[in-house]
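This document starts with one chain, in the form predicted alone, laid out as structure tokens.
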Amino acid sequence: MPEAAETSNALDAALSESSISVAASAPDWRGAVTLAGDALVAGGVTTAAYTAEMIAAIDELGPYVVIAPGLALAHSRPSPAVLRAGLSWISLTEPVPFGHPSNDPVSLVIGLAAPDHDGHLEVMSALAGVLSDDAALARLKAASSPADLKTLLSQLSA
């Protein structure tokens, strides 16, 4: 288990104000994959095609990638088109479905993108201990801004 600090930093690198859109609105769920996609490409995490292959990976697996009630982790396998390990965050204004049985709809998408099998796990374990948490996620959804995002998960996993 990694210690508070190297949490708090591992999602700072990871999760830059540019790949952060709050209050958003997708019209079902590859829209908002797509905006999860394209907020990893503002934040210099991948390049468009991930975005494709996120979505593709959907299409091939279902909603696999809703991990909980109204949360999903966008993602597919590392490729060319991952330039790091980083993350994005898209809060919906209106959940969509994904197709999941239990857990739709989603509220939270989560983009992550690493560019080989081991690059994500830091990242996923400090995103773990903060989305596990239901009142910090509640806070965390609530945020009204990029900058109050990035210092509510700065409190949060501090």
The other form holds:
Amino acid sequence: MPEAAETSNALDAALSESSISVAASAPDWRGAVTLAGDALVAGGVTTAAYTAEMIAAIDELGPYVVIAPGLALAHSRPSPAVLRAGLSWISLTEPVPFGHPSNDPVSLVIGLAAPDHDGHLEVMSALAGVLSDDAALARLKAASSPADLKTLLSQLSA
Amino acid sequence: MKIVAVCGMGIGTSVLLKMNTEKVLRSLGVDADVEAADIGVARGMARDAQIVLTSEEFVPEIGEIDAEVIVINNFFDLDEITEKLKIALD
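Please supply the corresponding structure for the form predicted together with the partner chain (the preceding block corresponds to the form predicted alone).
First the chain shown before, then all remaining chains and molecules of the complex.
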């Protein structure tokens, strides 16, 4: 189906292997968001300034980025630190608390960067489709390598 | 009917919430216009809205408005969104 293929391509293009870290460890939420930021930088999506912006956003607005049990969508607003729309993926062996009243602790941090308000909607739609499926999410969290995760993502979003 | 999904930056969580809300509305057969907003413009955008969807953190900042404010805990849980929207729509 053409629609499914496009969705799969959108995720594939947004998340490169260099932006994925599985079985990572972080001492706290700042450390976890820093890993997500470093992974965006490694994939050529953002400059290091964006990492600081993501942390500042949580300091300012609170842990609202923890949008589902165990899952944080770390991001800031469009800025010069964003080079292109993209994602990073950090799955943590030991979950860390973000201070969220109902969704703590977090075992998966997805970093998101977008250069404007519209250019990443296809990626978000693909992500929403995969992440609203509990069984799919459990398989993704258990991925053993970045390549394994990419393969799973393309299977699940196809 | 107008529904506004509110988050901090307007690019991430509110966009996901908008997409999942549209899915729920389709399955309920309800015709509504869903817009994503960041907290800075939320009050203005909510002026002519009937429902505002957001996370708990932003409720105090949104303050007193005419629209019904609904807190969503799990943005990927279509059942939670369905249940809470149904109550608001009744």
